[in-house]
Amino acid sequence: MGTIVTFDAYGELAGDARSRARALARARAGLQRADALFSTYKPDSPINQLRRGEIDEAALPEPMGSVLERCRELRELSAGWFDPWRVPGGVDPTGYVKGWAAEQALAVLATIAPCVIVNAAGDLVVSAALPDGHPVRAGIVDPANPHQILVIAEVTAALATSGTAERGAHLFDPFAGRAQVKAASASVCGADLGTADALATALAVAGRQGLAIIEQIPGYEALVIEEDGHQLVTSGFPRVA
């Protein structure tokens, strides 16, 4: 996955140290074994191997296979906008992965503490509200200032936001067969970290249009900003400020 995960707890801790460690160690080495598994900057990853024609889909270790097809779910759901398949070089599920790999860690991490968050390189994925019964609440930088706070989200579970702030148009727009986006930032919250991160990998590529296929998924809602700085949300989405 090539990118920096941090844990948060907050509340009374659950059992001694020892097992807080123990906990820390699981999530830690899921998510190494997800970089292991995925990572297309390591030459002899699986990932790699079946990129290269070397392995079929058959022959990858679980749980590549169950990734795979939820991402073959995740282009039926987007619209195609979201398609590990048509990027350079062959399949790359690693815009599904980031988000999956930090739910698999929060899993861990829930049994410790009343609220933990994980946090992917700004996606986050929460257990629960705040111990004082206060929600989560995340900002979401500005595109074309990453260092000013645009919009505050409540976070119940999952938000994740893809865009060109930190790497530029590096996102593959499966339809014009080049990397290109339509949307300066793109956020999507919702239950499950994975999903979210896909459709928002989407929603980049699409811009507004994608909106409309958004409105339609239900429990996920979405704000595109686009290049002039004009913000657009579904109907739902939980923006504070």
The other form holds:
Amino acid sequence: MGTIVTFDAYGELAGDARSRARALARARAGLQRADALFSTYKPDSPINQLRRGEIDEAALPEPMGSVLERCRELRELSAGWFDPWRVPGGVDPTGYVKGWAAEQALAVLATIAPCVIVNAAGDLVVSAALPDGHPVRAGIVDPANPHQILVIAEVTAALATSGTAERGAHLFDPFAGRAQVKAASASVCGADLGTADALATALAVAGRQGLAIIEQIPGYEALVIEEDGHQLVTSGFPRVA
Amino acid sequence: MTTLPTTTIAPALPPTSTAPTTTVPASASATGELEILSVSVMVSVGKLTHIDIATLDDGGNFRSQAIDEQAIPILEQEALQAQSANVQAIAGASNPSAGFAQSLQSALSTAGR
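Can you switch from the form predicted alone and show the form predicted in complex with the partner chain instead?
Let's see the whole complex now, leading with the same chain.
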């Protein structure tokens, strides 16, 4: 997928250097495995074989089946705005998989330090508060100028952002039947990064009308930044600046 | 994604300002397309003030060269901004430089404590 994933560890490192190196290697291998299974850029990836109709879903190696099952749940949860099946070229769960893969990496790395952050090209998940007890703070970039921070949010678990500023993003509107977005950027925070990633994808396409959907989902909050810079949030979005 | 690139941030820059300056060892790692990028940083009173490329071991890779020439000033700006905003992560930016910037910033903020 050509994405850069960074791992940051805060506080006293646990274990010895070798055990930490093993954890890093496992985290990296997990990301590469996710890429090998789900990359729509690799012609022979299982997801592309499925898209071409060469294999059916039952023949997919695990954990692909459970990933697609979660995508079906998220399609329901997002009232159809996140729909990996209603895109040109066949099923494309990329909007969930990046966050899901980063969650897998965090599960492996969470033991190496009191606070670990996995940031998959702007979608991040944290294991705990900083060693000084303060929550991790993330700067959400201005979609009109991705080199500037526009909003600062406290992150206790996952924060995903989707939008037009995202490299390679051609978000497809399942209701309009074409690629289009109604928000310049949409951020969703909550317990799980795969879920937040899928909901942020849905919200970028749905725009401000999608906020009511997120408001109904326990534990998830959202921010929409519109093309004109207008910002809207759900009632509990952890914005601090 | 075929190799494990490592970003190593090493103390290398000599102090050039009159402000009290110390260099601190810090490191960060990222999985991406770069092989090894070593940057030198200047830390003054616990604050990052300057970033420079020390070495870029990329086997003559054109893309890495482009990152070297174009992204490093952006990296520096973003890392400085992340530091001044007291954030540990940049959200919503898919460009590689932001990932490096936040990693660099977090490594340095840890080192500066």
